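For reference, the chain that follows is the form predicted on its own, supplied as C-alpha cells.
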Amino acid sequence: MTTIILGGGLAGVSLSAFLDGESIILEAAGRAGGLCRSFDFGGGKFDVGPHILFSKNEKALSELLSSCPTNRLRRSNRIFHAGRFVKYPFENELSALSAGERDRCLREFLDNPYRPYPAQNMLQFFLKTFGEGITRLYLQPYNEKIWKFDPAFMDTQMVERIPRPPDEDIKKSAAGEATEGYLHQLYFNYPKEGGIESVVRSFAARARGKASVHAPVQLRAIARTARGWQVDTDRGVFTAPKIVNCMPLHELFRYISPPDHVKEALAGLKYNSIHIIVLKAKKDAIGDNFAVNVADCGIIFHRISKLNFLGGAYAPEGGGSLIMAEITFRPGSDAASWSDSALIARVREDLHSTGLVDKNDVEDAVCRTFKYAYVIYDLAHKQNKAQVMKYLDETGIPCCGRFAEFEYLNMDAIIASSLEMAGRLKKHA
C-alpha cells in the first residue's frame, strides 16, 4: 500500500520509516525536516531553536537516541534578572533576587490567597500555584513575551503538568538552598555532530528503498478518486489509496475546501512564528550555561544559547562562542517586517546592554524567520481544534505533527504520535 505524506518534517519522514509500505513525501521547502533543520554558520550549525532530546516516554526516547550517536548533557540553563542570572526554574534560586524581591516571593507563596481557587487560564494556574510575587516578577512577563498573548486569555493546557513546589523546597530556595526542578530535564543528549536535523536524516535513511522525498514541490490540488487520494503538484501528479498530512493545517487548507464554519474555526487557530539570529562573538559573560531565559520587555529576545555548550562540534572557527537569540512574533505585527539587518542590530545592542556580550566583540551573525513556530493554546484553541479535526477525520485526511495536530508537540511527543499514526495505517490496510 501506498501512502502519500503531505510535508517532509520529523512527523513525516519518520512515519515512512514506521511504515512497513512504500509512501511518497511532497515537501515544500529544499529539503526534509521542517523545524528539525539545522543549519551551517562560523563552523558550526544552529537548529530551530535550542533542540534537546529527552522524554519520560522510553519507546520514543530510544527511537530518538538509537538514529544517531549523541552527547549526554547536564542541563544548565539560567534565567537572566534585573542584572543578575537565577537558576532556571525561577523558584528553585530565590536566593539570587534582591532581599525585597526574595521576600516578597516567599511570603506570597506561603500566604497564597488565590490558592484555593480553580484555574481556569494560564494566569489564573501561575497565580494559585506560585503565588503573585513568582508570577508578577517572571512567570507572567515571560510568558507574554513568548506569546505575545495575554495569559489571562490562554487556557491551562501548556502549565497544567507544573506541579506545585513543596512549601519546604520554597523556603530552601529563599534561603539559599537550590534546588531541583524538573528533573526529567536534568541530563538530555544532542547529535554528536550535523546538529539535530541529523535526527531527521537517520529517520530518512531507515525509509530508503520504500519511500520517496519529493522536495521542493509546489501544491496544487488535493482530491479523492475511487481509489484513494490524487495530490496535483508542479513535479506531476501522484496518486494513492492514503494520504497523512504532516504539514501545518493552514497551509493544507489551501487546497480542500471545507465548510464555513470549518474556515472560521481554522481562521480561530492562533499560532507565532520566529526570528532566530546566531552571532559569532569573541568571547561572552553567559559562562558555562545553555539557554538563558530573559522576560525584560525591554530586551527583543526571549532566550538565548550558548551553542558551544552541545560540544566542539558547535564551537565556531578559530575560538569564540556562537549564541542564538530567539525572537518570536505574530504574523502580520510589526515584528514581521523587520529586515534581517536591523533584527541583529537590535540584538546586538540588547546582548551589549545586559552585559552577555559586548557588541564589539560580534564578528558576524546571521538571521533566519520561520513562519510556523509555536501554538497558542488561546481559550478558543480546544473547540477550534475539535471542529477542524472531525471535518478532517470525516473528509479521510488523518494529521500527524506538531502543526498538522496544531499541538504543541515537542520531538518525542512527535516520534510517538507518528508511531501511532504507522499502526493505525497498518490496522487498516
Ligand SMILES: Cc1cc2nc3c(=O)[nH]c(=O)nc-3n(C[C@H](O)[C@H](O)[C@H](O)COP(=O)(O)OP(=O)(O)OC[C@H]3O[C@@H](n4cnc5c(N)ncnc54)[C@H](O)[C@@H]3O)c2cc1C
The other form holds:
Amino acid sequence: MTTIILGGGLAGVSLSAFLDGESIILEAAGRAGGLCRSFDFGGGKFDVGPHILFSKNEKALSELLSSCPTNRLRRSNRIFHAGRFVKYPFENELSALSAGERDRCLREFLDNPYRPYPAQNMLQFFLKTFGEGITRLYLQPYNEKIWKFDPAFMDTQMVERIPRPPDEDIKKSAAGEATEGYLHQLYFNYPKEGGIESVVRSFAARARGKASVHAPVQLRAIARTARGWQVDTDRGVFTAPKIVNCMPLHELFRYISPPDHVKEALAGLKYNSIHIIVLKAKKDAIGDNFAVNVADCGIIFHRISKLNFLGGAYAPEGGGSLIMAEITFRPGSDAASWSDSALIARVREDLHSTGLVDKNDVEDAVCRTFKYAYVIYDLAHKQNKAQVMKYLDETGIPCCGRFAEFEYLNMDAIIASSLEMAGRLKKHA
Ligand SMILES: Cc1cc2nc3c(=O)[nH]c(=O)nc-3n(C[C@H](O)[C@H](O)[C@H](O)COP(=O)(O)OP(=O)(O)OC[C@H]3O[C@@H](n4cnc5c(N)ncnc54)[C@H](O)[C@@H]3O)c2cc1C
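Here we have the form predicted on its own; I need the corresponding form predicted in complex with this ligand.
Zooming out: every chain and molecule, the one shown earlier first.
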C-alpha cells in the first residue's frame, strides 16, 4: 500500500521510515528537512534557530538520539536584562537583578492578589503564577516580542503545565542561592556534526528503498479518485491509495476547496515567520553561555545563541564565534519586507549597543527567512483548528506535523505523532 506524503520535513521523512509500505514524498524545497535543515556558514553549520534534543517522552527521545552521534550538553542560558545577565529561567536568579527589582519581584510573588483567580489567558496565567514583578519585567515583554501578539489574547495551552514555584525557591533565588528550573531541559543533546539536519538524514537513510523523495516539486492539484488519491505536479502525476498531509495547512488548502466556514477558520489560524541572522565575530562578551533571551523591545532580536557551545564542529574556521540572532514577525507586517542587508545591519548595531558583540569585530554575516516558524495560540486557535480538522477528517486527509496539525510541536512530539500515524495507517491497511 503506497502512501503519498505531502511535505518532506521531519514529520514526512520520519513517517516514511516508520511505515511498512512504500511512500512518495512530495517536497517543495530543494531538499527534505523543512525546519530541521542546517546551513553552511563560516566553516560551521546553523539551524533554523538552534534545535536542541530533549524530551519527557522516552520513546521519542530514544528514536532521536539513536539517529546520529550527539554531544550531551548542560544548559547555560541567560536573560539579558537591564545590562545584566540573569540565569534562565528568570525567577531562578532574582538576586542578579538590581536591589529594587529583586525586592519587587519577591514581594509581588509572595503577596500576589491575582493568585485566587482562574487564568483565562496567557497574561493572566503569568500574573497569577509569578506575580506582577516577574511578569512585567520579563515574561510579558518577552512573550510579546516572540509572539508579536498580546499575551492577553493568547490562551493558556502553552503555559498551563508550568507549576507555580514554591515560595521557598523564590526566597532562595532572591537571596542568591543557586537553583535550577525547567529541569527536563537542563541537559540536552545535539548532533556531533552536520547540525540538526543529521537527524532527518538518518531517518531518510532508514526509509531508503521504500520511500522516493521528489524535491523540489510544485503541486498543482490534489484529487480523490475511485482508487485513492491523485496529486498532479510539475514532475508528473502521482497516485496512491493513501495520502498524509505533513505540510502546513495553509499550503494544503491551496489545492483543495473547502466550504466557506472552513476557509474562514483556516484564515483565523495564526502563525509567525522568522528571520535568522548569523554573524561570524572575532570575539564576543557572551562567555560560555549558549542562548541569551532579550525582552527589551528596543532590541530587534528576542534571542541570540553562540553556536560554538554546541561542539567543535560548530566553531568558525580560524577562531572567533558564530552568533545567531532570531527575529520573529507576523506575515504582512513591516518586518516582513526588511532586506537581508538591513536586518544584518540592525542586528550588528543592537549587538553592539548591548555590549555583547562589538560591531567592529563582525567579519561576515548571513540572513535567511522562513515563512512558517511558530503557531500562535490565540484565543480562537482551538475552535478554528477543530473546524479545519473536522473537514479534513471527513475528506480523508490525515495530518501529521507542526503546521499540518497546527500545534506547537517540537521534534520529539513530531516523532511521537509520526509513530502514531504509521500505526494508524498500518491498522487500516
Ligand atoms: C526557531 C525554531 C526553533 C526550534 N527549536 C527546536 C528545538 O530546539 N528542539 C526541538 O525539538 N524542536 C525545535 N523546533 C521545532 C522543529 O523545527 C519542528 O518540530 C519540526 O521541524 C517540524 O517538522 P514538520 O515536518 O512538522 O514541519 P516542517 O519542517 O515545517 O516541514 C514541512 C515541509 O513541508 C514542505 N512544504 C511546504 N509547502 C509545501 C508545498 N506547497 N508542497 C510541498 N511541500 C511543501 C516544507 O518545505 C517543509 O519541508 C524549532 C522550530 C523553530 C521554528
